[in-house]
Amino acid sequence: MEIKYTIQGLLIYATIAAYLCAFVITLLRRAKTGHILYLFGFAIAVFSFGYRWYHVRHVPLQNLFEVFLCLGMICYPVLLFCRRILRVGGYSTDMLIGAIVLFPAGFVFNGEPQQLPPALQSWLFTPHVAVYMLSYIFMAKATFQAISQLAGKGPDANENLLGPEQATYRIICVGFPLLTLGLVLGSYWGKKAWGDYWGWDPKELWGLASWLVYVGYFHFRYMFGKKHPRINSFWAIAGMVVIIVTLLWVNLSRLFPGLHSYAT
């Protein structure tokens, strides 16, 4: 574990801090209070986001401390979108998510600034990683309502919110797309870079697993709807595996090297 003593650390912790605040005070009923520290802890995450970006001089998705970064920094408002237009509950843990995700910027991962190397000088470089961060950041919110389903809980009875399999198949119908895009994005990429759409690395191999995951998982859900709502759940949660397989153990394996190494 590493502590950082420098402003982006501390940015980091008073994220972190504000998210597991409006976490407990939400679990304790008090919604308003809740939300106020969610967006504050907001506030701090597009802050220290921002501050990183100024001080590397470059959009700061280039390696896992900074996808953390920026993964802190997109849960509040993918996380109420999901709220607000897709009805789907768990507003406390879209809170927790938000902590989770920024722990390994904040204890795990290296922030000292990095050049950007020859291959990342790239216009896709960003639409490419964004549009992966935000599909990563919708299918964590419906592996959590996969959880809940499993558990047994169901949205609060005086809120119009979709129960939890109907909201994980909600989510994944706009992280999937999402997805996709991203592994176009990167195949059209690796085509300018690299002279060929498909070359084979264990990055692409990863990220086309988790994406077929999904497709299992639609094609499931289109054959038997909601007859097996376990076995639906345990497919949403089966692609949350691989895409965590695919955004750490790939990168951080030696047993996988690769084009994508960089990502470290």
The other form holds:
Amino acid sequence: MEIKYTIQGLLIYATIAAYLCAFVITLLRRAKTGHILYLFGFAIAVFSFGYRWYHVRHVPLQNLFEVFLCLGMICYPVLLFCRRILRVGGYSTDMLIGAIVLFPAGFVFNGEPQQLPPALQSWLFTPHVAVYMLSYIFMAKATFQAISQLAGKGPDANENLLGPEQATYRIICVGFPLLTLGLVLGSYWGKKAWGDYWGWDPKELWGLASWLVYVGYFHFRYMFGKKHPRINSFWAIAGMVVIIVTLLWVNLSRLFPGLHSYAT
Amino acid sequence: MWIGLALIILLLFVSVYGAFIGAARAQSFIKRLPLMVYWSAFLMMLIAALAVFRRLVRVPGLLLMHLGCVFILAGSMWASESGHKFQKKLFGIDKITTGQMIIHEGHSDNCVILKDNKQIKELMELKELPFSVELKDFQIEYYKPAYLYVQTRDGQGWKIPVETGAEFPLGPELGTVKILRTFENFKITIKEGSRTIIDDPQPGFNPALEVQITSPDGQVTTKYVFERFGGHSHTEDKFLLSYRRVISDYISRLRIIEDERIAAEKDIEVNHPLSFGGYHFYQHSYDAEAGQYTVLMVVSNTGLAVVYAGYWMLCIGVFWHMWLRHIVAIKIKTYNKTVTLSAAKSLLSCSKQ
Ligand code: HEM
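Could you output the structure for the form predicted in complex with the partner chain, given that the previous block was the form predicted on its own?
Shown next: the complete complex, the earlier chain at its head.
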């Protein structure tokens, strides 16, 4: 655990504080004030990301610090999309997701700027990582919905929102194409950079495993989903667990030596 | 369909297992017979699903997704080592699957070291390309500025940009640091008993800095800090010095010579390979001792177009099925609504008249 006494660090802490305040205030049934605070947190997150970009002079998606900074920024528009377009509830937990994903950037990962190694100097760098980050936020939201289903919680009947099982499916349907595109772009980039579109690297394999969990989810839901709706939710939660391993464990643990190690 | 689900779950477990054993072992693991059987079974299952389930063919998104997976699997199998052997047996196409070339600056070569035997030099298996690759020049580029790292024994540290002549203060108790010279190829020559330090223009690679440390009492010491041999210090030294540069690019300037004429020319870098004669040439490694040769990776392009076609189909299928067809449906619905609404309005206005 490390506290960052830098402008970047302060911006992260301010965003976390705004998101947490928004969460508490929304729980206290002051939805409008909560939303304003959430929006304010998002504005700081955008500024924080822009500040980092200016500081490192390349799109800041190179290491885990920058990736989590990005996640803390994109969660607001993604989760607003889930609410307004997909008609999914759980608005207060959205704010919590923002604070949770910014926590590692604020307290765990080293924010020392790094220069891009030759392999990362490619037009594929930004779309590959950005698409993955977007899909991860969608899948995180889907996981919260799956947990709500297992906990027996749902939106009020008068809210005109989807039930949690249906909501989980709908969000995964939005996130899965992004996950697929991330995998395909990564593979295409691997071919350009290392000469092989599939290197059996641990990061690639965990990426494939997370994609396969969702492929399994679709097939399971299609076959047995009506009979065992709770098991659908377990699939969705398993997907998130594998995504977390893909994102963190491979980089943090020394268990899996591989080509993606510069992402630490 | 449950067999399909079982195969997906099995592949999921294989992926996790592969991640635990590391890339090198995973690569040899997937070439083993049980995995070959598995890939074939998966491919057959997908084809069977397309034949049996009519909805998979009738719904365009589902068709593209599943057919995309068929293409990816079939393309990868066709591109594999066994796929190449099969093509040689059946069609007489004798191509190198993958290998490496070591080419010195100013030289050309057509020998490819086959990848499998690269560790055992005596057993190194060579194969020739039908054309030669010439290395005009090999270059390494670095980010600017480079940095001198200064660290005291009690853990205080500074990162000083390398700029000759500039003096950097370390505080009133430690004095100053000044970089006097930079070397690309540091050498000591001894002529008639006297020692001279030169930046040798001859082939070689020994980047270094000449650093002057002035202590607060005015005592001046000169130190040499080497990029490749960092981290040495004497017990009486106050500081640990290291010189680090970050590589921004490796560039091999290549020419393809076929029938004694230049058939292609490209400066290859990481992410920018050269494509010629059914092969791709990648910047793979280099001579870390003297920067005199490059190591290229040569990869056959057989099957690649099929895999890429599969990628396109998979992506288009997934986006169509899960995103676009719903957007199109909403658009049609709102269009129909406005049309009906305006028709109703005009009907209403007609009836009023
Ligand atoms: C052995 C392998 C597979 C078999 C036998 C199989 C079979 C099927 C079948 C029968 C359906 C139901 C179609 C329907 O009527 O809606 C389906 C749906 C689907 N399949 Fe596969 N499939 C296989 C592999 C894959 C793979 C590798 C993918 C990855 C992209 C995939 C993605 C999907 C998706 C996204 C659906 C839609 C599910 C939904 O509508 O909820 N399938 N598959």
